[in-house]
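Heads up, the chain below is alone and in the form predicted on its own; it's given as structure tokens.
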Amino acid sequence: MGRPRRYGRAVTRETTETLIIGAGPSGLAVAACLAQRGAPFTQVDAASAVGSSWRGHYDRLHLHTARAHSGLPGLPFPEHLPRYPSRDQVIAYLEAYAAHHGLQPRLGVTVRRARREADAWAVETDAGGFTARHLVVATGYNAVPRRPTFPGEASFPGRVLHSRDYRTGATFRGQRAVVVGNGNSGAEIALDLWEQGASAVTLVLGGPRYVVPREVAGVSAQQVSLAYARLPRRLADAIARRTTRLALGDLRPWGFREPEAGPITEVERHGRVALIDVGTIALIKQGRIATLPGLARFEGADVVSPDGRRVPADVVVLATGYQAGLAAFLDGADAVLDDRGYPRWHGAACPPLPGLFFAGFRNPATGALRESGLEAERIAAAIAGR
């Protein structure tokens, strides 16, 4: 597709009834289907391939929800694979439902503004310009790496790199590693880089985070967040904490911190899920791997924590989570994103921005690959039926 034609001062642009930006597992469901059900649409990321996210992770990553449980519509995932398919499987999963469903979104092509004008949405990409009535936003909850500073980190002989660049431990065999941030990215990551023989590990805690253990007796995390879903708030969050306590004993001998508000409200409220823990906290436990409250400095060759302590490192990795990145694109953000500049509608309209959709934007304790799947039956069916 070649760039739009400029007579005088319009431009020509291709005219779609839904354009759906994102070709990740949000943006895939949506177009499965809206092909399910007829609609016409048009798909593009600025990738060269789908599921790109998936692509840019670490080697070691695994589903933390249980593969019987995160499919997507249409297609379930093979049922020969492990319980928790490895991040290889789930890129094979998505190229074999784009094939399935017959997906073939235009590849290479990046979004530079979306804005709302008349009745449709112009949107203008490195590749063109398009014209549609429905746009759907699936860019993806993990979009544009957080990577703060420290003071003195200038100096810091050693390598400092966002997870987003760190792909498996065997690079730091025999090094001192930390590992910033106590997500599920964040511990895995540590588990990663004992396993494959760093000298020495250690895990910058952060902020407050509850725990809990990937499963208990052969139950999920994400089935017993499932059944915590169809609870009162108030009784979930009782239940859950009690749980939490139990399932991994008390962590704060190891720094650990629990938030004020329960389980499910840190969730639903600010977007924090539980750390999902995958063999982490047993070497926490057997000193393996150490921890630290968090790190206000670099001092030469050391990582110096708000109460004082140093610990010598040759490598920092930063898990220190994404933003979605949502305002750079498209016009008029601010009155569709909160605080944290994500979406304050999933999954259905946004009335300040009529025939806009977002998908995929969530984190929540009953997975993200099985939200996405309940989402994109809902925008599909809200675009189908207009």
Given for the second form:
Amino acid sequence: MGRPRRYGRAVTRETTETLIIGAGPSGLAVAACLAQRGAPFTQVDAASAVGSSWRGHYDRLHLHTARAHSGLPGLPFPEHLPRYPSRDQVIAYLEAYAAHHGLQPRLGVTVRRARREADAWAVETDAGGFTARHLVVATGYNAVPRRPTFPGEASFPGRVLHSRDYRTGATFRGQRAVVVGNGNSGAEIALDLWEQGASAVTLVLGGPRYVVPREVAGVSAQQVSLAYARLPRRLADAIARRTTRLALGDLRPWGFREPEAGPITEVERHGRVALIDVGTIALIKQGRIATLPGLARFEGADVVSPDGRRVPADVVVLATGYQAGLAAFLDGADAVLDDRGYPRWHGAACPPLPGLFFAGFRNPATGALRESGLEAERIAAAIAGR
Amino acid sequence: MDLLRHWHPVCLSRELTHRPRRVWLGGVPYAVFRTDGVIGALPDACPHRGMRLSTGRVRGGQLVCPYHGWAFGPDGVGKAPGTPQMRPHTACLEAVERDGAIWMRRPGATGPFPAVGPGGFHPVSVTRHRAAAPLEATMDNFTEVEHTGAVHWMLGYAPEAAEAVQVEVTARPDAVRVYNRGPQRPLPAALRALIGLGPADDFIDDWTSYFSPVHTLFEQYWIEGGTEARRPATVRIGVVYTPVHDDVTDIYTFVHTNAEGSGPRALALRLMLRAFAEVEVRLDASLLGRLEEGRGGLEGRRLGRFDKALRLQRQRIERLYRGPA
Ligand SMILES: Cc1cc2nc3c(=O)[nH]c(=O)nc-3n(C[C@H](O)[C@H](O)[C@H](O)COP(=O)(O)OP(=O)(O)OC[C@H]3O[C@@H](n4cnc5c(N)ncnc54)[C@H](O)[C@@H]3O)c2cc1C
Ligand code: FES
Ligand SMILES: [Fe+2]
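Same protein, different form: I have the form predicted on its own, so give me the form predicted in complex with its partner chain.
After this comes the whole thing, all chains and molecules, with the earlier chain placed first.
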């Protein structure tokens, strides 16, 4: 695919039909779908192995979507795995997926800049440049940690880390831990810290959010979402709100707030999926994990909530989410991103920038991996023309 | 010896109703009770004049002593109705309800919680069986497959195949892992079909023992003879050994499988597993009561190739479980 040409100083420039940036699940899925259609492409990833984001995740992590609905095109998860595969099993699956489809992404290649020229994409990497007719951006919606700073943080004597750098609660045995963020990572990290013997665990809840159990009577939250997707939104919202309350009871006594909009609208408008509980809520209700409504500032060795409650802490984990960071390398990104920095087009051509495709920037309640697979099929069909 | 620094299951969730319950750990009785979704655990002797609190009742978030009506919350803080200015209190334990059992340890202890929960698998059953044997001897039974041919119906390897069973032991400072592989013992064809096995499959029993608290996590699966392909069915079992008294051990068994769905086959498989776990563990528990020697010690015993892990486990029980923190 494309013959490398050498310029003055060992800088190479290659021409390729399609360049895929990223060899996480989304990029691998697009590559597999192109390969299956016999369409030529080149794939690069900054990391030294495929599925790098999963290699960085904490040890306790399992998929919260069932493996039967999380496989990528052309290869399901092995049947002997549990319903919710572990982090290690997901990594092994991604490796097997690349091998199965004969994918050989060029690893250790970071894209610095991509811009639309005349009728092609010019992409600069730290290992030479590419000219490509199609550019598939699959760099992940969680490429860059979102890390707020708090007043007083500089003089806090304990350790503050982003959830991206958290691997296991065993590191913090016997310590007083505070976890900031009521997303899936925050709730599970709080649980992990408690299980691994932190001497006190406090979860700092952010804004309003729905909470649902991973499954009820063997039916997963994802399966429920798949069913809702077929109903009118108003009806789905009404049912979802009712069942959500039934499943875990009223959580307001512990400081949880329910969003104004229904659960389905929450996802569609604000991209906020429900917190899928894997056991944290039971510990909160039994008084084993404490909650705070928010984090206003640090004071000495304490964290202080907006209503003035203080909690002493040795370690603070910021499970405050991620950003896509697309504007950092994509010229003209403004034309294709929304105000939160996510693409406005998914799995389809972006009219303002011809030849550009985004894969894996949606996180629907029906499962991000499943969605990546669907987008990959559409992108490959659009590029290969079949 | 300080058992309370580890989490221990002390009864099943379904054994603790709205009434308090007397449980034992390391020869000491405790009263456990439920109030407003919280689990309380107190020494089972009222600090007033020593009445068993477990014979009282729960009211207004407190456990009320049946003798003079003093009442204590899960935090051990109490009140004496006849002397309101008095603030009696009793020691309290940290208690939690998880994975279908009630667990307990000393407040502020930092022992990790054992990973006996579903971990991505589908829960099948949680049971408690009592063995009239010390903790070490009980664990021995669960971590050696030589006995399975003689003792069990379905689990493990047929006596005539025992010689062919592979035993690989790996010792880590905090864990002991054993990998067993051998021919699946003959099963009725209907049962084989239910699990999804062929006539010449190998049964793999791959387990790791940990020591805070003492427990073993088993992963059991099958490999098709000839092709080496792994069969879909996987069973995951967590076993926690709770020392009730010196010579009495409670066996908590947490069974999980990856057989999912609500179809008749998955349902039948889970029901079969539940029955199987109940029967097989009961056989072990009753057998253990017939051991001759007190602690089931290994000194002076003739040990075979299946017994290699037992010594390694005992060393770790002494150091990590019974030894100083
Ligand atoms: C904690 C957590 C749990 C999740 N659990 C689930 C779940 O249970 N079910 C589900 O369906 N989804 C889940 N998701 C969502 C989603 O499936 C995963 O985030 C998935 O990894 C997304 O795949 P991706 O390929 O889009 O992005 P990533 O996996 O992030 O891959 C992007 C790749 O792009 C590379 N890259 C980035 N920038 C550059 C650059 N400039 N140059 C070159 N390479 C670059 C990175 O090295 C990386 O390898 C979870 C996400 C998180 C964070
Ligand atoms: S003995 Fe319990 S109140 Fe007197
Ligand atoms: Fe046995």
